[in-house]
Each structure stands twice: as structure tokens, then as C-alpha cells.
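Next up: just one chain, as C-alpha cells, the form predicted on its own.
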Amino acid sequence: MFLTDLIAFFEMRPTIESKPNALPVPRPIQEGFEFRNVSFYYPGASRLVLKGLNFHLRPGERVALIGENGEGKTTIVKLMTRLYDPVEGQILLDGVGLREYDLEDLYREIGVIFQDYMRYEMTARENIAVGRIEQIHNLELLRRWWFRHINVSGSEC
């Protein structure tokens, strides 16, 4: 019944791709993300979700995006992860346009859980390692991540 949908899915081609000779993502990030006059609307829509957005998110900084549904919180994250490109303006990472970086390299460095999440029946260690599955047996790395991000002491991964 859903075979047609599956075939259509496999025939889809990405609309966002890396440029030839794209740059590797900086490690560690020095300056952070900067949105310069960013505007965006979703394909097929005419209403701008974001208009002329400007902000700078520095490494180690934590922010909360608060607002009503449809005000652009998730859209900001989708633009930072380059799931979409802005229709106007520019997004920079360490002073370089996000479009200049290799997409696969960017995706290796970013993990996002959107509003419509699913709960996976996995251990904490497996959940943490999802973004870097090749590191699942590196318990020291996983513990450092856990204590740095969750700030829980005495827990096992």
C-alpha cells in the first residue's frame, strides 16, 4: 500500500548540496553562528516565517527560543543545520558563509531533536552515541559528554 511512497522517497534528490571543494567545519568553533538579515519562507508558502533576523550565537552560549507556534523557533534551528537555506541574508559559522561548508561534515557536528520527537528504547549510552555511532564503545568520550551536557554526577552511561 505504501510502496509508491517509498519509491517516491528514494527517487527524491536533495535540494541543498555541498559545493565542490567545500570547506570542513571548524573544530573547535571559535566565533559561533551569526544570522545577518536572514529572511525565510517555506517552499510553496508566501508568508515569511523570519524577516530580517540578526543575532550572534557564540560557542558555549546557551539560549532558549520561546514563542508561540509558527513564530520561527524551529525554522531558526533548521536554517542553522542547513536543512534549508535562507531566501535573504546570510548565515555565518566562524565568519564564513554556511553554504561554503561541507554538508556531511556539518551534519556530523550537529544533533537536533525537533518538537515531534520519538522516544527510542535505547540506553543512555546508545542515545548519546546516535550522533557518533562509531564512538559507541568509547565510554570515556560518552561520559565526558554526559557530564558536560547533563551535569549529572554518579550516573552510569
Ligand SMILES: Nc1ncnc2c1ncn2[C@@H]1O[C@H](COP(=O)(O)OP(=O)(O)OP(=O)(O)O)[C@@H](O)[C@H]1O
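Superpose the two forms; the largest set of C-alphas matching within 1.5 Å is the rigid core. In this text the structure is predicted, and so the values were computed from the model without any measurement. Residue numbers count along the first chain shown, from 1. First, how it differs from the form predicted together with the ligand.
Remark: with the core as the superposition reference, the CA shift of residue 19 between these two forms stays below 2 Å.
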The other form holds:
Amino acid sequence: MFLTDLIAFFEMRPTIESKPNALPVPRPIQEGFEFRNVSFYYPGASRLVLKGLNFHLRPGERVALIGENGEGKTTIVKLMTRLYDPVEGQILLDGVGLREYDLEDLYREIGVIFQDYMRYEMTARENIAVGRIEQIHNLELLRRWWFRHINVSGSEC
Ligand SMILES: Nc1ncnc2c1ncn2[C@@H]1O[C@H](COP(=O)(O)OP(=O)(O)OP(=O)(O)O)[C@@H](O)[C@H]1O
Ligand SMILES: [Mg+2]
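Please supply the corresponding structure for the form predicted together with the ligand (the preceding block corresponds to the form predicted on its own).
Full assembly next; the chain just shown is listed first.
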């Protein structure tokens, strides 16, 4: 019975893709993300989840979004990561529309831990490398990521 779901899943094609000659994502990011008058509803739904949203998130800034269940906090993250595109308005990264950037490159630069996350039986090394799996053998780089992001001392990958 579930095999048909699996086959349907494999046959799905992404609706969001990179433009030809898309730009590389800026490294490092200078100005950050800017939402300009962003409105959004999910495909097939009629209710607006976000309406005319404006904010600027700068590099190094830490922001906590507080709101009731279903108010659209996770949806903002899904739009920043281009899992969906806004229905209206624009999302800019360093002053350039997010749709102008290469999608793979954007995904490579952003890490998200969603609230309904999965924990996999993997080593610390694999967990760190999972976002850029081609670097799994680059222990020097993995160590740097470990110390920068996890901030514990004396651990080995
Ligand atoms: N894939 C989807 N398709 C249709 N509607 C969706 C989808 N995902 C979320 N929604 C709806 O969009 C609205 C915003 O959801 P979202 O997950 O962004 O809220 P949230 O603020 O993160 O909530 P919570 O505090 O529960 O995490 C909700 O009404 C939700 O039911
Ligand atoms: Mg949420």
C-alpha cells in the first residue's frame, strides 16, 4: 500500500528551481536578509499566513520569534530558505532578490533545525559534515566548525 506513496514521492519534481546563470551566495553575508512587504499562503490554501511582513535580519544578529501556534514563525524560516517563495513582496539577501541566487548554494549556506527534527544514529563527525558531505574527510575543517559552533573544548571528531 505504501509503495505507491514512495513511487509518487520519487516522481515529484521541485517547483522551485535556480534560474539559468544564477548568482553565487555572498560569502560572507554583508547586509543580511530583508523581508519587504512579504505575504504568503500555502499552495491550495486560501488563508494568508503572512501579510505584508517587513523586517531586516543582519549578520551576527540573534532573533527569537515569539507567537502563538500557527502564527507563521516556521513559515518565515521556510521562506528564508526558499522551500517556498512569497506570494507577494520580496526577500532580499544583501540587497539582491533571493530568487537570483543559485538554490544549491543557498541551501549549502543555511542550516535549519526544524521543531519536528529527527535524530539519526550518526557520529559527531557525520553530524557536523552532513551539511557539506563532500568535506567529511576534511578533519581540519570539521574541527574548526565544531569549535566555532558547538563551543566545547577538548573533543575529538
Ligand atoms: N504545508 C502546509 N500546508 C498548508 N498549511 C500549512 C502548512 N504548513 C503550515 N501550515 C499552516 O500555516 C500556518 C502557520 O504555520 P507555522 O508552522 O508557520 O506556524 P508556527 O508559528 O511555526 O507555529 P508553532 O508555534 O506551532 O510552531 C498554520 O495555520 C499552519 O496550519
Ligand atoms: Mg513552528
